[in-house]
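Shown here is one chain on its own, the form predicted on its own, set out as structure tokens.
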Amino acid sequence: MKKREGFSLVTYLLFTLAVLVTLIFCVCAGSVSVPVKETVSLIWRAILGAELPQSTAKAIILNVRLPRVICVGFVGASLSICGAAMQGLLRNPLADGTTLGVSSGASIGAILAIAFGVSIPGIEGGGTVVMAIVFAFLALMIILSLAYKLDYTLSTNTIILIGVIFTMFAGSIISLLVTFAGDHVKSIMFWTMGSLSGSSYGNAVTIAAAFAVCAAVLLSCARELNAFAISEDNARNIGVNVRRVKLIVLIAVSALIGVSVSIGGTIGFVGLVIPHMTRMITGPNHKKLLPASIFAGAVFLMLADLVSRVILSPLELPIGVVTSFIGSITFVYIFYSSRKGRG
């Protein structure tokens, strides 16, 4: 009997339950707390289309917190699966979506949209989303083109090196844009530190659609990523089209990061630390690691967003500050533990 490589249906149900419980908890909690029973009732009646009485709780839960927490969950899931896929593809534990410079490229596009008021009529935040995706793809094309010129095989080390150099270059461009941003400097600076305040249901639909398409592509590449974990030569020997898989994964990661950055700004360490922590539980098999990273990333970022909202209430910290603080400490611990284990 063939051994099942992925998770069972029960495991997926438990993961989904954990995400839903975290979502409800994060929607309830805040500077103004709303009882769980009332929160669940409001959300359920809204889903059924029932008439809801006008109240402060309704305005807080349905108009402010619920769309924000949904966006946070999808952004966390997106960044986490992108990080897990990149670490598998590049066989580098320090790799995530930002390693390629794609996040920096998306940031340039989003900042240009904010600074110059780029918009698409009828689509809320459409200009920022489109600009972020376009510049994420441009960044990917530049990086892959340079890597191809230097190394026809598109080796892992070459891609990482070009990605780091591009990230540094993009940082200087962002600083230049901020200098000439005028009245938009404050909003841009807050956005670059990561913030999902003011997220709408339109944003939630956008990130959910992008996640559904790109995550499906990445999950379908789980077997190939397992082959990459040993070596590219091993993957090639068992029939994997190495260049094709690389391009598919890189394009899917670029698109998903572009949408995530356009909605949530620059949020660090999620794609780096969460796959590490998840791998300790599931092992290196990407058929388990990728789906587990999705759920873990969503839960982590929802809780991080909650901390950013309540720790200095009524002031709000940028979520990127919280993730960087938690992530840097966690990453140092993981790195130290792994080194100690080898010793």
The other form holds:
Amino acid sequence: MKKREGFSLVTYLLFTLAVLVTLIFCVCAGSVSVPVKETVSLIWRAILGAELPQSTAKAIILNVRLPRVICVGFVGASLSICGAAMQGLLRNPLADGTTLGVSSGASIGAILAIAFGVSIPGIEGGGTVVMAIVFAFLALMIILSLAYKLDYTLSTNTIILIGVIFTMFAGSIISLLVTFAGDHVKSIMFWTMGSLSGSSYGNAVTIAAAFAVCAAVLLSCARELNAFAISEDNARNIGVNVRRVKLIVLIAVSALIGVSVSIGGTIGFVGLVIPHMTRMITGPNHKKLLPASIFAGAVFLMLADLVSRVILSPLELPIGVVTSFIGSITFVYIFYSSRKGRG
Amino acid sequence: MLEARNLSVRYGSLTILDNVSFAVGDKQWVMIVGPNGAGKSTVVNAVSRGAPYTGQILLDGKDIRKYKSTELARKIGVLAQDTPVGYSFSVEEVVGLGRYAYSGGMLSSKSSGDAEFVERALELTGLKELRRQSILTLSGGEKQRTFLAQVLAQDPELLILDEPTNHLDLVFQKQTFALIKNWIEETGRSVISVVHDLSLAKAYGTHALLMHRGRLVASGEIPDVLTRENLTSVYDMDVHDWMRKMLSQWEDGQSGNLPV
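Complement to the form predicted on its own: the form predicted in complex with the partner chain:
Let's see the whole complex now, leading with the same chain.
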């Protein structure tokens, strides 16, 4: 009989376990380390709603680190699955929110919302989230339609080139907004490098909800993404509704990147590096690649966040510095090796 | 089963295809022939829904633009000239995607019988040994066989071939065409193919469309279309004798078995 294409339940349990272990580890470690036992018991009591001791450890763990690490995990998972989906859809291993300029687009939206005080009554930070999503989608549409005009095959070079141009353009807009923003400058600078230091449980709920919806949509498109990853023409020939699937994937991706950016700022290269490394292990089939990217992205970003917290302790590096450092080196490696492969 | 009425394609002021009408019946192998720039591939692109056109294309009496994409893929399968591939999918994964149109929507899984279709297609094309191999490591002929297996797994009622053996050697061309001939005889399906080689058209086709500068010069059964008179008017030289001489290369051993 035919073997299944996705992972088995046991593999999923192992993945989940890996994420939980990393989460506990990242919550314990930091400038003040808290023993694992105390951390676990604190979290457990909080979940059960039991009475909590009034200690520094409690404040650090439950009020500062736990919401932050949860947000980091979801942002990592989101950026990673978005990168994997775009790399499949565009049949381009260098596609990602950062290289395509989608993250920059989302940043413009978020910054506009802060600078002009756009808000949605009743929802804290709602204006920033919505503006980030809208601008992420607009950026993606602009970049792809420009690329299509130049070269309808959407080749690697064209997309990267236009992504770079768009990112520079977005950078100048952001600088312009910063100049006019006055008091808001400090919170705006935060978007450009990415940081999750101020994350709240509210943020965690927002990103978790967005992730649940968008990841479900992307996972349901795994087969279509396989077809796109072979070739868009081939996808059309075998009966994929090419336009509809493309639109669905692009909307899901920009919504999820938009929410991620509105919470964590522009965190570069996660969506590029993680799916690429995952693909080396799982192969290009999206039934495995997408779920594996989710877990790998969560683990990677939680660890990167830990590094950003402790490496210059008590100072804190923006997380984007850590990921961009690792990411740009990997980017160069992928670019050169994919060039060589094509001869 | 397929009928094109007054098919025209224009890019700006340029007319690529001018008022072409033709029909394809069951068990027919229609060869589209003509010199470069005659509009052969344009006809195929219009039918396989890649290119915009004016006029009407009816499939079983219904406009092909009104078909849902999966519904159409169950009726029409396309083997392109060349499919550039990006990632290292295995032969089996590529062939398995040929069953996409039968999976019914995004959320549902495989329908029953998919595995048999995939196995049969792998066997017919001699790819069983290569099933786990990455398509990036295949030779041009093996890659094209993989996509042929995919379209056979798709099990369409009408198979469209756009010069699928163009850049491949003679042995491969012969094996592919013999295989498709067997497939038509076994399943009673129809094929439209664009070919450059007139002797190939004559050896395997049942019907032909002779095209020149976007117009249909002649259509009908092969012997009535590929006449000396018609060919000379289109190619501006006597290619008829040449075609007859070349015909012998296709004649022996049409067993349809590809080497593994």
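Here, rigid core means the biggest group of C-alpha atoms that superpose within 1.5 Å across both forms. Bear in mind the structure is a predicted one, so any value in this text is a computation, not a measurement. Residue numbers count along the first chain shown, from 1.
Superposed on the core, the two forms barely differ at Phe269: its CA moves less than 2 Å between these two forms.
With the core superposed, Leu219 shows a C-alpha displacement below 2 Å between these two forms. Thr167 shows a C-alpha shift of 2 Å or greater between these two forms [criterion: core-superposed Cα displacement of 2 Å]. At Ala139, the distance the Cα travels between these two forms is 2.9 Å after the core is superposed.
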